[in-house]
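Here's a solo chain for you in structure tokens, the form predicted alone.
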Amino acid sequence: MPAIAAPVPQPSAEPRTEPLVFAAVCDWAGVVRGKAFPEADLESRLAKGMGYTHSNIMMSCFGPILTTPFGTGGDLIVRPDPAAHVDVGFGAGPAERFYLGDIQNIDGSPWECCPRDFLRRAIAALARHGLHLTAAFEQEFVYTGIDARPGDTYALAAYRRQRGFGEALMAALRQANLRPDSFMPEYGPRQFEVTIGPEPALRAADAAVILREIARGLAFRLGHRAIFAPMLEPDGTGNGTHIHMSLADAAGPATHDPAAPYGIAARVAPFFAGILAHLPALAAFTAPSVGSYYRLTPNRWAPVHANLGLQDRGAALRVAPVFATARESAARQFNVEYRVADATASPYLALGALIFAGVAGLDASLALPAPGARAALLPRTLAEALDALEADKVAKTWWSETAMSAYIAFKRAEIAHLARESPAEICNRYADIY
């Protein structure tokens, strides 16, 4: 009797899937990394986190660990934060499902190199002055799903031809529990800008990370990219990340006084004076890539001096206009915009450093410069920014000696890694990542 052949398994057109959740950190390179776990294990993972190692924080934006003081030893955990949860569906296929979290020691205490802990400590330092900060990140990017066309600057035609990407992005951001504010074609070819509403400092930094990842995730599903790199070509138009800040105390908004110089209330003026005083060092956190400094050059609508300007888009600190007429509404709308930043920065490090600099200004009762006063030049390279950070004795107190020295080595290794590449090649390298 002939043998009966066993049936050949047929591949399923739709394999069974199990939802996964990604536990992530936005690290020193401004890259979101981590591990995924089954959604069924969510409760236990919120409690115990996911394994991590010290040298993971030294992963360059290009992938390899170029240098590390931590070696192969040690264990840490990434603990997902329920307040930073994203679950956004885009129709067919897996959703964007992730938690942002903190890097902790295995006993649950904050790890000294954790970006979110850096920001939390800055927030606590500001609170000792009876103040808290609200922020909003305004982010520019290039969307590859539209052809570049002459005359598209701020044009309805450019808005029309992005084929609904903006509306889908607004819906996805709202699904991620953010508050979309605006979407617009920008100055450069295929360039757009998206903003979300202001939030308390930690939530604002989380929101900045979420916005970038939702934009990238949506573009990916449409077969395109949302590129946040500061420069796509050395002589092109830059993508900036502008950070809007306002301060409040227990009584309410504390930043605005229409009778004061620049409209900045005397109580908080030292905060912004501190940012100006430490701006060369701040650049190492807020413009932390080699490519960042191709943007920070004259005639690019980007800052080149450590200055404060009234409604001046070429200033490092810009006092934003107020469109409200009622005094109470004006006080709530009034904010100061920091423009020496881009999306190669971790929002936690960028905003944390700004707050620490502001607290240093409050501690020292610094005064704002007189209108028209001569301002120092910003660093012209990342190496100059790192030199300024190392030379700034106050800035070096914002972090532990271990964390600060590791961060400076991390960034100097990035410079060395690109030393033999041309500006065009460097722009391409960052555009591949961001």
Contents of the next structure:
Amino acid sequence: MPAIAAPVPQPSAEPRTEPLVFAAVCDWAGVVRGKAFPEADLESRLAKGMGYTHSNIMMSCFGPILTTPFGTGGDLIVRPDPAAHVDVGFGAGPAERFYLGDIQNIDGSPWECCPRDFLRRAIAALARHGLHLTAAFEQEFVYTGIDARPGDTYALAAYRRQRGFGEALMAALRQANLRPDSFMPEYGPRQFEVTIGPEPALRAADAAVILREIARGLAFRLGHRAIFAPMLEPDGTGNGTHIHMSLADAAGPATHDPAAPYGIAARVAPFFAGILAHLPALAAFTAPSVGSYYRLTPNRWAPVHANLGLQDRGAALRVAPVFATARESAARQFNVEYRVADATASPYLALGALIFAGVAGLDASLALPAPGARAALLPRTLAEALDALEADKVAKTWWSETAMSAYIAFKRAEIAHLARESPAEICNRYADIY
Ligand code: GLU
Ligand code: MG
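Structure of the form predicted together with glutamic acid (GLU) (previous: the form predicted alone):
Up next: the whole complex, starting with the chain shown before.
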């Protein structure tokens, strides 16, 4: 008797679907994590949020919680922020639909470890000096949908092969209510850079997160990846996240004075002096991975000193050029670029720490170094950056004791987790995630 044939699966019609919305946090690891809910419940979810627990913030970039002071107890809320809403369609495929949000205690007060709250508090501290900050993130990444070819550096040939990605990215960013500024082939193999327009600080950090996710989401739909990890191989080309900053007061732009040293107005010079003074500690937030420090090495157009340079792309703080002649537009365009950052950083922690350091400079009326003065070396490893953070009494006031010690333990656990891996393996581990 012939064997009974197994039923042959019948191709069925497309299953019915119901739209979901993802409520997310860009956490300490700089990873966007959260939960989805049916779009039909949007109104009630905006009001009541989604559950979260204290130890969630301790999820390493690799996934597992490597250490936590919080244990298994406790409940928190992620409250989606309608101002950080993304709904980007990609033709026939599923849309990218998510909200970024705040982590709150169940009484609705900010949780002390919430990255967005860290930035909000920094913004409030700066406002007490009568100033507010505008920022633009310029992000470099490797797109895998193109072969590396010799001579592609800045080349029209590289751009031409990837123009489809670039144009789809511009459209997606605009749908996400960001303001695309430029897209270019960069120095490294398959490396590109995308810049968006300046925004007030909180919006700028949201936009940096959204841009990374849109680029990754678009690449995913094309069967490829957009990799923002700081180095794909230990001796390769770095992917930097450069943070352009300018300050304004009630009267308008306040950063520029063409007659002042570096063109930086005396009123805001202490802000940038504060960043330089606290730079070793700042690196623990802005270059917060083991792999970050393969990038911060000589001859890579990335900084190695805590220095300020006039139009110098090797400096930690670079006074960017102004392409304007009329005095008013020069005042508006003038900005200072911070280059000790990469995409393993949470944009909220990075920008928040920069602002806190700037405020510390304003509080202490710090002066900028004289042009040509010798500057300290940057930390050479994440461990050194964490030591600097622990030793910086001012930096330790930027956060509650609980948050600061948990963050330092979180990052030390990441170092220990990679202790037995070679630099090449470490680059791969981060490239898998970012
Ligand atoms: N790729 C360099 C970095 O890692 C920057 C190159 C540039 O100046 O755009 O920061
Ligand atoms: Mg660049």
